[in-house]
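Heads up, the chain below is alone and in the form predicted on its own; it's given as structure tokens.
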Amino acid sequence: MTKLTNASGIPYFDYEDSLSAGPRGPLLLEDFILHEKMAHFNRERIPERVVHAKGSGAFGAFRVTNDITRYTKAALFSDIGKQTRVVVRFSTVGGEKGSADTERDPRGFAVKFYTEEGNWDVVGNNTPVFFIKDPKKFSDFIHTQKRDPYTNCKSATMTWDFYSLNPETLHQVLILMSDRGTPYGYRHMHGFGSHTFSMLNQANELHYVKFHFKTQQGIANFSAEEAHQMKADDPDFSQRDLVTAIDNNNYPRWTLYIQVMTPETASSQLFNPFDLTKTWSQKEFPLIEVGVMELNENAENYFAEIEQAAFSPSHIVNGIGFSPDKMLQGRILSYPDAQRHRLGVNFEQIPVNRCPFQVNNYHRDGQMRIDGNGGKRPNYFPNSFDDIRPDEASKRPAEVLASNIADRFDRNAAPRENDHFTQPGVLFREVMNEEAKNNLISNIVSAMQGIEGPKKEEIIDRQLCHFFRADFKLGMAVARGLQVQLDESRLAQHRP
């Protein structure tokens, strides 16, 4: 047997599971394996992003239309009509920065939000759900979506071996597969935070939230031919329809909702409401408006003020926070230190990333140091010469943790937190309707019929297995458009 170790050569055992404090608690900074997995990640390309490499942007405004006082105190909330100017940019995940717009892929929708508080930083998905919960398992589930390091090509078999030892991928992997898979274009297509944030309103009380953009322009999706034709046609599809309509005066919009949960319903829930591989039901937990998003102004520099935009999730301002979902207190760590790798230390200086409102701190030196480097001020705090001093309203209060156990939770979790197939089993059976699901089983039989090798039954079976657990009608489906042969036992397996 050949030991795991680290890139000191230590040996290693929990290479999965993040250390938290308690099954749903936040994760603990001495888990450096955590870190040494994610940052050597970060460090692998330069100076293209590792992942979200293919991108597109515009600058627009954020207008508040309702009143949400009541869950936070953030001062772009504050006022019915307020405006924020924003920069938002998409992109596809797993594609190089000259792959095409119209690749199968999961999309990425960042905003900037420029507050008088600070930037605030929305950096999720065009989807509810991601393929993993912990973030220990990020680096191995992008590789999977890279190159073969034998062939150099995409690779069927390294992804479908992922998706089939870790069911908790199967939410995602329905959505992918379907043809939200393709979208047409970024203006067609729905944003979402995908995490649990929090909120503070003025009382400090705290609410667990989702947040939505909708488009107003409606969803359009590519078929599987028609994403297929168009990467021939015009491999910058989605670049150029944007910039375009834009030009054209033809501005995108999006609505801004809010999912909310008390802390209380949040522990009471069947299933681990922090878990980003579940959605939020919107019958129990409605979406709530916020406000309209347009996108009015085409970036004059690409490379300037897009390609140098830099998203974190650990921009927050006061009245949002975070929430003990374990990949979100990942990224909030992998974000900033992949911008520092790839933009320098002193990347929140470049013109599209710096607080147009003031900036005070302590920080010196560094690479691209742009503005002055504090001249004569002081560099330390605290000291008897200048004025700075901590903003006593931005104080958060003391937050409780779920438990104060320090452990790897999720090989032994309850089996509610491992229910990989119920919200898949709907989202098929509830959500699609009948073309969508033809759709969804012809585009899963044609990615998983590329799986080749000498594990290409088992690594088939195994994610058989997944989609009837998910719903026995889906799994037999793909299973005779791979015309895979079950027998009578086989089957009684997976019958429900």
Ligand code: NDP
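Numbering follows the first chain given and starts at 1. Note that the rigid core is defined as the largest set of C-alphas that superpose within 1.5 Å between two forms. Being a predicted model, the structure only gives us computed values, none of them experimental. First, how it differs from the form predicted in complex with the named molecule.
- Relative to the superposed rigid core, Ala477 undergoes a CA displacement smaller than 2 Å between the two forms.
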Given for the second form:
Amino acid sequence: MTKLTNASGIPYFDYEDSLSAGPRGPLLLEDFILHEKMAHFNRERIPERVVHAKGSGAFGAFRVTNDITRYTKAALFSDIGKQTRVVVRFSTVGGEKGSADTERDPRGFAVKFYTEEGNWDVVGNNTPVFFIKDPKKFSDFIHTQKRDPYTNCKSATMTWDFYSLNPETLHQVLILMSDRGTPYGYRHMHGFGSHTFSMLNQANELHYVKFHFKTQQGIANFSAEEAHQMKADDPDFSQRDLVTAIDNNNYPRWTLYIQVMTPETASSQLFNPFDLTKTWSQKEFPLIEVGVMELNENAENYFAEIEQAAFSPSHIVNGIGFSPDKMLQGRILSYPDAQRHRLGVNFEQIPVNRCPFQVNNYHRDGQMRIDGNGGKRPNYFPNSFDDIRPDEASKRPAEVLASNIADRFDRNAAPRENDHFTQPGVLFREVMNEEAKNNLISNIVSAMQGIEGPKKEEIIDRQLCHFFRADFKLGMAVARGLQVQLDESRLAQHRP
Ligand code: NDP
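Alternative state: the form predicted in complex with the named molecule, after the form predicted on its own:
After this comes the whole thing, all chains and molecules, with the earlier chain placed first.
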């Protein structure tokens, strides 16, 4: 038998009936078990993530299948066959923690590699690009995906107003409105680091890289109707699908690839390779296989291991680095900040976040410090007593890309920064087949039909211009679907 106790371990003989004055009450203040139960229950909820609130996850391993040591000295890639434990969290983005899994939305794809040189997080999405390229616009963008301040309802008007006023969103909008915007759970989608990162090899030579996790289950998507129906049938479809597959030993796998670009090539590109709204052509920068990630272990406890998992692009390891990508730079700050708010300053000590190897520093105290707080060891550096020293081997050479002019550069003004249409046009014309195109158009039309209010025509017109600039046929098809009358002078403007 295991004894029932309160939180401080005191065995208690009555957990169900409150202490009362007489069988019908009132209750007595002395019943500390009642207080403890109610008080703990009141505090069960922690702040939900402001984005990516609804998620699922699992543990597994990453195994190297190809040698990329010419690009990186990161220990996890040192030998073919080497395995590193991972925890992965998938999510939708805009919905609250109780929202349906099959909403049209990008999907978060966050991987924490527990490497012997510290935890490395790739915190990406199932899409290779994002809506915006400057983090200063992030809160505005996300507000449009949340609730209207007056109606407290989701609003197609807010969403399309923002898209139409920010043409850099177009690339991501086309992917979101394609059937890849409603993936069949989390196992049948790719993952992307999305940002441009860097790698350093033993000789400290720098290459820029993109990370691609390609699903080995094959891409599978819900149609708009199926996704809509599934919201009613099983709002937790993706969660159930992942846990069930792993329980049935049907372990999902992804192949990790990188694309590589030298700094010289980066500076001569016609587009900005650090712009999160752009992809690198796979024809010019082919995918190089790196390894395989398999998820084979469900969390024992969802809250402890998945809800409390804290990912951040600032978690990088020796041999992997950042790039000038402005969105990445912004997330380096905002992710750990969000975790400190959500989980507390010592969030890295929560078991799922803890580096299983060495952690030695002089951080002390703070709420929920549970690792002994450095014991009696010195709490300052340098000191004459301990042998903790900076690791010269992980020193990063300065990345000399920054110009010496500090300003708020208009994100779209510079030449090469204002082409938001070529890549979406290629996606539509050259990548999508007829069925994908038709579904895309029908999804866009149905989403834009939700635009309402006095600015309706203005918003539709502005957005149509972006579709036309990407591809004339796309613009025409959406205009037709929305029954927008285009006069000849207007059409002439849009003809290629
Ligand atoms: P490629 O033909 O070499 O690659 C096209 C890529 O598009 C493949 O990775 C393919 O993924 C993916 N894809 C296919 N259908 C869709 C869809 N409905 N939504 C999103 N992605 C899809 O061409 P390029 O590399 O020259 O890129 C052409 C265009 O493809 C880009 O402008 C971009 O819009 C899109 N794209 C490019 C990616 C890249 O990293 N270069 C990544 C994803 C999209 P799959 O493996 O399933 O076939």
